[in-house]
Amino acid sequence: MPLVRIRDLHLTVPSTAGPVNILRGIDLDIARGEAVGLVGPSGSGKTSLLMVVAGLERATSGSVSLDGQEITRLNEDALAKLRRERVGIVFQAFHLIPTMTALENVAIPLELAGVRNADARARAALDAVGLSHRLTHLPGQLSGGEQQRVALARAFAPEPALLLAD
């Protein structure tokens, strides 16, 4: 069974000029451990597809299954739980909390999820991205690349089944 299974996925959004068909009949299987890159021009729907797979955007029709669980009909609470427990996301905009250190930005989602060794896991994740020397720095004190690595560490520290990076 694939980790991600997408079948006949459609996403249409309203606009003042009429409906815009962003995704049209997408079928995709992603195996556990497989790395997949989506390429295409700006505006082709790459981010929209990631947002639907993450449960942050509702598909117009079709299905998305994560690890055998159909997610397109889950309510918001169930989707939030799914993301917390099984999906890591790195957004284009990193969404780091500006008043928290790099370590705190990585540790806080772990703490909210009830992970006992949140601080140690956050330190290990930051070390894995080469930022063990920047643990106490605020996002504004980090370069753009360093901020991106903090966001990456935050996404993979909970050891998600699926890591999405936009």
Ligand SMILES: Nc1ncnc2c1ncn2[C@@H]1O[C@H](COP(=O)(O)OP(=O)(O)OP(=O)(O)O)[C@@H](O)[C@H]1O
Contents of the next structure:
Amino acid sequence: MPLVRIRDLHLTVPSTAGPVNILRGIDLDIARGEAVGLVGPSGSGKTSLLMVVAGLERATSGSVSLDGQEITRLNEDALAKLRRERVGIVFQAFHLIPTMTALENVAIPLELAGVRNADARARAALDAVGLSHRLTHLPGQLSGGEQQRVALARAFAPEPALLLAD
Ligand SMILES: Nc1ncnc2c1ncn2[C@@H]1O[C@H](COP(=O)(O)OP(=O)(O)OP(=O)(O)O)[C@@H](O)[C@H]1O
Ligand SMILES: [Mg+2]
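Starting from the form predicted alone, produce the coordinates for the form predicted in complex with the ligand.
Okay, now the whole complex, with that chain kicking things off.
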């Protein structure tokens, strides 16, 4: 069974100019441990697809299952639990918390998830992305690439089954 199974996925959103058909019949399987790169022009729907797979946006029709669980049928609470326990996301615009240091941005989500050695795990994740020397910097004091690496460390530190990196 693939880790991610997408079938005939459609996403249509309303706009003042009428409905916009962003995703039109996507089929995709991703195996556990597989790395998939999604390539397409700006505006072609890559972020939209990731948002649906992450459960942050509802599909209009079609199915997405993660580990055999059909996410299109889950309620908001179940989706939030699934995201917390199974999915890591690096957003295109990072979404770091501006008032927290690099270390806090990685460690606090781990603490909230009940990880016992959150601080050590966060330090190791930031070390893995080459940011041991930036632990106490706020996002506003980091370069774009450094912020992106903090976001990456935050996403993989909990060891999610699925890592989505926009
Ligand atoms: N809420 C919305 N209402 C109307 N149109 C939308 C909405 N969200 C996205 N779009 C449109 O859907 C299309 C796909 O957007 P998306 O952000 O998924 O593209 P992308 O492939 O990630 O682009 P980029 O490479 O620039 O990040 C774009 O044309 C965008 O304008
Ligand atoms: Mg995008």
